[in-house]
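One chain is shown next in structure tokens, namely the form predicted on its own.
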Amino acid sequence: MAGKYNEQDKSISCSVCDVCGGCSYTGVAYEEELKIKHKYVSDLFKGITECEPVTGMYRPIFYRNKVHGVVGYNKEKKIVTGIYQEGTHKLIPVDTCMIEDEESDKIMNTLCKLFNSFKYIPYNEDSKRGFMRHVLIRKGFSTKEIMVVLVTSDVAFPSKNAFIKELLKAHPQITTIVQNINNARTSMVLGKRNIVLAGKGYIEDVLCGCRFRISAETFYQINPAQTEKLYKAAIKAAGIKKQDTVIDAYCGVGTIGIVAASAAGKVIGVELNAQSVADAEVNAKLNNVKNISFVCGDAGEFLVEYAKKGKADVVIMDPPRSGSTPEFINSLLKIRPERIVYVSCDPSTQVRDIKPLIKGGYKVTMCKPYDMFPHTSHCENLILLSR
């Protein structure tokens, strides 16, 4: 498959975009990308607010530092990984991306020559039979770690020390390697168990000058470099004062709130992901940040419970692309902090929520959008609201 990145206008063009669905902008040059998304985030916020200009990548090319496969079969019964076709179980076989990390994608390949090799047995979504599933291939951009995720369907692993052998023979700067056991009947990639098969069964990565574990099923943002300017003006929008309470909602590892403790007094991070919250607690530990605590629970659930007698002076919330819940919404409205740091991978969820918000009193003072996903259709954008 090929890929090339045009020096001049920084646009890519890919052999499979057609059928991949994965990037909305090959062929376009990326200036005129960012005018079309900053386009698309100051029509969602017209008669809101002003939207500043959409901050670009210096250079948007081979930034993913996660990378998944679906393991299958290609038209000469070649065992390949790839992606679905966009609204399909056509598997589209991969083996360069243009937003892909270019040492996990080498691996990627690697991993289908041994899997044929090894004469491992694809898992067919249809017949529920096989035995590999997909690869997760995870980097840490700035410690060079790289974590290998082999997702079966059986715990039994054949020939299992000769392949991790030939794997780590051919790629020796692979850190660890876990198999997930995923024998459930879902369209989910990772089940719930873990087996590390070499390595500690984790990387670490550094963001914002502070460490961080990620394991196999903990979320870290894909795009270290543009994340690294979104945490920043995050927390310097956010306005935090030593003697501030801080909650960090739908906190993951605790990426933002560990890098926003040494400004305030205290920090709540709230997550559901129970793998993520162990790992939250041990970045704490790792960088030494001890005014912050971790709850596991639903950031809704927790926030209702808190507003009945707790106070927050900044709230900073990262839902999902779904947005948030009208529960976490109106308990921000019981407990009405003087600032709201609102991040959301999707303008429109988000344009949504702080409606209730604005009727309740409060004022966007800053819409500002991060390209973090270039040459997708995504957008992230960052809003404060102030009381």
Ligand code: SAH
Given for the second form:
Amino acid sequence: MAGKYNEQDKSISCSVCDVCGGCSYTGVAYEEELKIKHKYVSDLFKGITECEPVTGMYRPIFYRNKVHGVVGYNKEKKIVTGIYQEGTHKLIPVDTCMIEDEESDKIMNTLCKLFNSFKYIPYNEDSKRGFMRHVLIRKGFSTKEIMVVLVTSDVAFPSKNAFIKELLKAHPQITTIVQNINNARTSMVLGKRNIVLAGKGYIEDVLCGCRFRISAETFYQINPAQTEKLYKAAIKAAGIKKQDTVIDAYCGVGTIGIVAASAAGKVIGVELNAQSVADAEVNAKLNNVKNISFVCGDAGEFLVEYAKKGKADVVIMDPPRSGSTPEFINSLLKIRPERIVYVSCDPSTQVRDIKPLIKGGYKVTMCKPYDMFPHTSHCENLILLSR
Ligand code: SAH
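Requested next: the structure of the form predicted together with S-adenosyl-L-homocysteine (the form predicted on its own having been shown above).
Now the full complex is given, and it begins with the chain already shown.
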């Protein structure tokens, strides 16, 4: 099974798209997809602002820098990796994917061969037995560093050294291998404990001229080519001046704030995930950025406290799909920053969140979608609210 790319109309086809559910625009010309996404965002923002055309990718394939596979058996009782059919525990084997990094897919295929020869029994979500659960591969597209994360149900890793040796022999480009222990009876991919089996235990990538450390469990944008365009536009829209205090809310490993810091007086990053905050602090040092600090906690709770006495000229926010919270939005209305840049991976929650801001005197002066996830149903949107 394999997918295909049509060079003429930039559409893709794939033999498992129906059961996978990842791509919703197979067989659709890319221009057409961008028009549909534009109409979707335009309709959401009707009566609020005009929506600019969607910024697409030049070559919208093999863009994902993070590849995930569930380990299981195929019909012939061979160990394979793939995806669960939506809403089930039925494994659909996947050996190539049109939107994933090609090299990572090759590593995944080697891993399957090795799992078979080393007889690593796949974990079964129903019986809760077995050893190998998931594989996660992350790649720094600009540094070429590659991290392989093997999620296992147990610490004891039979023939570990021989296995690592074989894997590195087949793919010397792998820079680090991490074992993640997940013995929880959940569908969460990663457990809490990481054991570094080879290399540094993390990778680095370069984005917008800054260097970032990425660990197994931290958030990092999955489409770096589009992320560069998005970040540049977001920082430009923020119109930061040398004395400005900037808040980078939902900051992940500190990417946007670190790139923006050179233009600002100071930046405060807020993030819930402790490992992301730890990485963000390292990232600030890596880039010699001294005017940024990070707070680990809920962005809403932080802003409620901050609004009591703190000031901010610009707030950049980039929450998860579920969007922000009323506490966060209400606190924004107390702080009254000159500009709010709202980056969203779900424009429907974005438009919900900004309604109180519009009532409170803000105007949406820019609405610019970015296609971060070509061929899938998702669309990223960047908006600017000015007081
Ligand atoms: N701006 C970053 C990360 C965006 S993803 C980037 O571009 O890379 C959203 C981030 O919000 C994730 O890192 C997630 O851990 C974090 N997050 C989720 N809920 C949060 C909350 N309630 N408070 C603060 N951060 C949160």
